[in-house]
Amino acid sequence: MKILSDNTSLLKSLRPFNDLGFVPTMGGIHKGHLSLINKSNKLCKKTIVSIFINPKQFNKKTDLKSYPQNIKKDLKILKKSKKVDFVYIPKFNDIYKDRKKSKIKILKEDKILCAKFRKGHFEGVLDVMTRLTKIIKPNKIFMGEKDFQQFYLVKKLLETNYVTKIIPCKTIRDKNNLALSTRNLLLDKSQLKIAAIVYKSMSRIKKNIKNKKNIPHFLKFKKKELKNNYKIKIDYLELRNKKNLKLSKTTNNSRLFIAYYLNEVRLIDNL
């Protein structure tokens, strides 16, 4: 496993390879992170992965302070993985050496889920998405699809402006079905088990949603049920098409949205 602190180096060593799997990650590596690794070595002769908390899509000075790292324990298992290549550190320079502002914007339609309640955060993932894709010239990169908004807008736009694919992989979660994060390091033992009873809440309102004629309404139900129940606050509970992301009337071809706060941290799920 070789680690990759600067472009120059970077550029080096990937130079005789074209079939490249690029896992990117803000650090905090998870058996969810191994599972995009997996995948990259079954896929790509090589894999990197790249460690970059990336503070442009951020929207709370607060949160991108609190992001939980730790370099040297992810390293540590990215080693023992065997299956990791190449490792990317760079620093903010290397990333953002044209300082130009960024020109992406999300489009009105794409405006939804955590697009609307954090102002900024997908204008931020899109642009560094794009300056690593420009940087490394990945075949193929691997994202999870816990945090499938994400997925959906990076997917759409690097696949229509370069040569690469993006690949979805399953979400990865733990003994108690809570998908794996690495905000859940800033949870406690109260605050994962009440994390847990929300994803079960969530598999029990799915499937009782095929019984209902106005799933709006029994979702804002459900909604108020769950923020009385739990003491969370949550920005979104919501039944949308996972092709278009357009809101659903029907189960088919459809995904159960949440995202909610747990004190200070912020949770996403999909199921």
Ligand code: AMP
The other form holds:
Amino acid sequence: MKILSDNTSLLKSLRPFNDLGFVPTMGGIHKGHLSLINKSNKLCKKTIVSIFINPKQFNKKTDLKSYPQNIKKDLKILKKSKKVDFVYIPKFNDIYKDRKKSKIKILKEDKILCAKFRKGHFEGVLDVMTRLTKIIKPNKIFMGEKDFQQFYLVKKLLETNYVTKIIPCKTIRDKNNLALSTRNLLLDKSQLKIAAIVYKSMSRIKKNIKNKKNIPHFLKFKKKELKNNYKIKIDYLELRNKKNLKLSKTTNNSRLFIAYYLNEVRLIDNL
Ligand code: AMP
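After the form predicted alone, can we look at the form predicted together with the ligand?
Complete assembly follows, chain above in first position.
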């Protein structure tokens, strides 16, 4: 496993390879990241993982400040997996040296879910993903379905403009079915318990939704119920079509999306 900490060594090391799988991360490596790495290792000759906490996608300074990081531990886990050929740990300037201001705009129809509640977040994600793709030139990029809207927007942008394929990977969960996330490290025991209950409620809601005539009304009621029972702030609880992310009136080809806060920690999930 070779560590690449600047663009010169990256370009030199990657030059001989033309079947490259790329797993972008912000570190805090967990089994969710490792599942993406496994898939890349199976489908591509070489796998490169990036660790870069991209400041431009944080719409709150406090969120960026508290974002967990431990490069030493990450490298140990990645090495132990024996599935990673390169780890790219760029500095801010390696990515943003080309100071051209990003022209990325989120379309009005895409300003839904997290794009509506986290202003500027996806502009930052799409900017950094474009820059990483230009630098690394991967054949395939592996992304988690836990961040479904991110996968959807990145796929739409990058597959239109670059020769790369975005490969979705299933959400990995802990023993209580909570979707693994680096931000889970910020939760205490009682908050983890509530997060597990939210998952259970989501799967019950998804099951019951089938026989409901007025889905938005039913979800509005369930959102209120969750909010009152567990004292959580909920940004959205919506059923959307997984191909175009439009609001859905049936469970066919649809996913139930949630974003909520446990104190200051914002969690998302979809089933
Ligand atoms: P992050 O480090 O949180 O930015 O995530 C890096 C990549 O890992 C993204 O494509 C995420 O969607 C993916 N990922 C994060 N958590 C999970 C999970 N629990 N299961 C599958 N993929 C995940």
